[in-house]
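Read the single chain below, which is given as structure tokens and is the form predicted on its own.
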Amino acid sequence: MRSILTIILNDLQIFFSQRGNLPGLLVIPVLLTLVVGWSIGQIGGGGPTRLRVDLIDLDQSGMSAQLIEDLRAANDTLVLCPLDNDAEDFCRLDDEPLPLERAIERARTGRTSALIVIPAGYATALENFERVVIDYYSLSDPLQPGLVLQSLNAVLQRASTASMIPGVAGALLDNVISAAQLPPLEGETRDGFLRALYLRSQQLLTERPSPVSFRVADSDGSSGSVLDNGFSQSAPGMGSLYVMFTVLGGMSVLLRERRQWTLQRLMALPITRAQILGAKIGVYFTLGIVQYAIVFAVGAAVGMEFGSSPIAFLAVMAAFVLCITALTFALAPWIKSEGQANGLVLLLSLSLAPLGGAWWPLEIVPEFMQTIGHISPVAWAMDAFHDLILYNGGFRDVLPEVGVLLATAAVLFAVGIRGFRYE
């Protein structure tokens, strides 16, 4: 082990002593970080494209399930679950079924942005004109309503005023009737009219367009989730298109070993060639921990969120790096020259990169796009990163992707290692 430990520690001083490697470890990610965090903040694409809700419908009635179909046309982004959960498991429901103390534990450790619960009886209460009450769930500031709440909000208050009108027009009938001394109307005449009346201006709020918008602002008129949603993005995109430059750079430094009898004469001395091996897969797995240390860095800087996991987020990591120094030694067999090293290094990190979502959200781009996105390392990464940051997930939620990672490591050493030469 020590003889391991010697050669990372010996490799690792000759990397940082080589003033070129400094930019592209430290200065152009940490530059590209802030600007892309920026630039996404402002233009608002840093948060997620779908809103995980959980609706629990204890009604079960058709006014209930009107009440759901206009939350659904108020905002298509909201993703209410179980209902819309997809067959990825959006939802993060497991299979399991979704009670409501099980929902109200997701809502307060915001594993989704809200819990909407219809209470039984809500369809009888709005028939006879009764005050009803639905309860949300959410970490979100009161005071700095959120676009679930803004959309709940709209959809209700067309609700509520489809109620009001037949207790204004009830009023107004009496009054009416009074005025002109005519017989009252009672009984099942008055409650079938006051009944249609309050489902035809029901059906008109409902067909009348009703665009939400929302903005939540700190006290000087700055937007305050801004930079959070940019850099929960560019953060874990640009540490993953950094870590593929560090790492498969190492194919280049590989093929020099071979060339300058480095590793031959490591060879000669009294360790083996698996010691020799490990030593080099540790050294590229360090550089890559190191770049995404240093960008998150960025991240922590400026008030970025990183979950409330932190074991799953390194092991998001680990994996990640593990899989691309896999594919480095994989790879770097086949180079013939530093050139051609080079130019791999560009094409797969500046391909990889975009194709798995690490410059812009997969969400918004076509779905067939979003499938052959997972082709990249990047994808299955960047799905973990949102899920830990965004929706405050656990070891548990990211344990699919950072499975496939590992997997695809497993196979890219095993390729790696039967053909890796030592002269």
The other form holds:
Amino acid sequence: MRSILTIILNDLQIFFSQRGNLPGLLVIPVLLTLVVGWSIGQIGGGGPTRLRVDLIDLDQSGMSAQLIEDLRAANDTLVLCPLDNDAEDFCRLDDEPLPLERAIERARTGRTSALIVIPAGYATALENFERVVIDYYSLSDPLQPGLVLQSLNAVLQRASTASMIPGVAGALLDNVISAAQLPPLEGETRDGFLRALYLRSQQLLTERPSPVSFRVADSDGSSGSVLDNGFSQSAPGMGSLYVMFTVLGGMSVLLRERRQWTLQRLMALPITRAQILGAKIGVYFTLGIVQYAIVFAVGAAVGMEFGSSPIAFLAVMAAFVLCITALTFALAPWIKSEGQANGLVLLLSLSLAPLGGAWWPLEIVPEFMQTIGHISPVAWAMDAFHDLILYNGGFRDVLPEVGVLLATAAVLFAVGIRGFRYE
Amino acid sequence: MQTMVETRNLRKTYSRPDGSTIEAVKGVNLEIQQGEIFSLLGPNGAGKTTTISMISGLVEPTEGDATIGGFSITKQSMEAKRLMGFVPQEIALYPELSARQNLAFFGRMYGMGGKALRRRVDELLEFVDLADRQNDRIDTFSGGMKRRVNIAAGLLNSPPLVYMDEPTVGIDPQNRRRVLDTVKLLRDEHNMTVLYTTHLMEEAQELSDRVAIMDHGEIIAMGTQDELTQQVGEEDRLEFTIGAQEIAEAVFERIQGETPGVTRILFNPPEQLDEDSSVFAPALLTVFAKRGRTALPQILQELDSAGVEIQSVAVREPDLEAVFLALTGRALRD
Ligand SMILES: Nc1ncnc2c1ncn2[C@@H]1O[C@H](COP(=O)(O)OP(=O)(O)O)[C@@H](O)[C@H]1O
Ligand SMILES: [Mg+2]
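So that was the form predicted on its own. Now I'd like the form predicted together with the partner chain, please.
Shown next: the complete complex, the earlier chain at its head.
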């Protein structure tokens, strides 16, 4: 173990003594993180383009169904949970029911962008032109309403305004009928008439202030609007890209060590081949973690969010770096020259990074591209980082992604270790 | 005397990318005694490095085994490796680190540390006369200085046995002298066993207690220098350098028939060095003769009367070159 550490420290010393390595490790990724982060922040694309929103419908009426339908139409990026959950469990429900308490907890911890509760009696209240309170829970700042609140606002304005029309019309109708001494309308006819009025007015009216009020949970303001921070996308993205550059660069270093015979000299020492290999793996793993740390430190300085689970965050970093380290060792035996190695580093980094959503969130590309993108380990890492940063997820939420990365690493390591050329 | 290294039927077959195979070492049996300088002499490609790589645990033998101080290099490699130092043919150092950093690193890999390590590094820097440049990066060193650090790195653990694979390749005469003296010092003052490989007859001749001559992956002769030269008999070797000239077969026959003591004649015809130019490597005529000095005047006369222009003449007493020539029909240096 001591000799492994000695080799790792020595190789790191050599890495850092080569001035040429520093721009790639430090300057360029930091600059890119800042530039990409700021530009994403500017165009407002920093957040995910699918928002996880819990919706609990305690009313279960036609009116509430209408509200839900309107909400979907108003903003197709909203995924209403549990109603619109997909096969991949975007809602992160783990096949468990979503009672109110759990939904509130999810909203409070930021795992969902918001929780909307349609109260029992919503329909009755609207029909009777009564005041109704829709509960809205979110960490977002109510003064800077996020996407969900804006959508909800728009829909509820329509709903509440429209509800006034049949309310007024109904009263007017009753008044007119009694004043004109007409026979009273049958219940069903009257209801049908008022409903038609309601639907029509809902189409027409959008501008009137709403009698529906909001209650915003836990808006302490300090957590800011996580959706607007471009660094939450750029730091993990650029970090992952440069982890690939740095770690995959190990292919040509391994080649050079064999050519300059320092690898052979190590083998003449009283240490096992496994120790040498373990040390070399340790070197590139460490460099990858250092690379991430540099980029995330800069991210932290400019206000990037890290979510609330440092352990999970570290686990994702480690899993991705391990996966790329394994890729390095799996490819190394096939490399014949340093030129070839450098070409392959560029090719792999510059294809796997954008494919996996390092530059822009994968949610904005067509679905088939998202599927293809998951060939890239970057996609899995970015998914996991988004879970942590944007949804305040915990270790359990990133377990699938970490699992995929580790399994890939295991397979690649098996290939790399078997093929490692000592001679 | 105790046996330090023993190899049994060492064999190495490499496979080439095109699928063909090459037998780099074809069943080598060696025995190196404690305290001797043992040379492996052979032309480039003979299999010297491959042999050394197998007995230092770098390369797994295709067949056979070797023991170092009684420990099998394949089955007890840790114990065997602790007994040996290794000076590879390449400069196996980290060019980005200083001489001192390189030595300290390899020392730590032997489990050394603290004061003991510092003292050993100081000692070795002194030994190879580089104390004043110890903090300079290796890539700023001259070839000779790199070679010296390369040697020091092989001596860190004060091993009883050291392998040196062509440690004088590519350095100036002054540094070569220094290296050769160092090797002798290791044996004479540190009581070390040295396995030394070279393609230079003079080095093997100067250093070795015993020599193994290697060609095409095989040991073709082995023993002390005296034992080896006796194999070619008492014959001297007369070497005539001749201009770009062909010599008629009849001239050879006359020399061989009429000069007393002449046993054999080898002729390497002139070689055109460059296709487009008229530059030729001179032809070399080698005549083996008992009492060469006595035979010389008559041979000169024959050549003169045949109109052969002689550029230089050398009389060589039986040496390792002669052994190689006698066994392979080729000169060692080509
Ligand atoms: N790794 C290898 N792969 C294939 N062939 C090799 C390898 N190493 C050496 N050889 C071949 O084996 C032969 C012996 O090489 P080597 O042991 O280096 O000779 P020497 O050290 O005496 O010059 C040469 O023909 C060389 O080309
Ligand atoms: Mg060699």
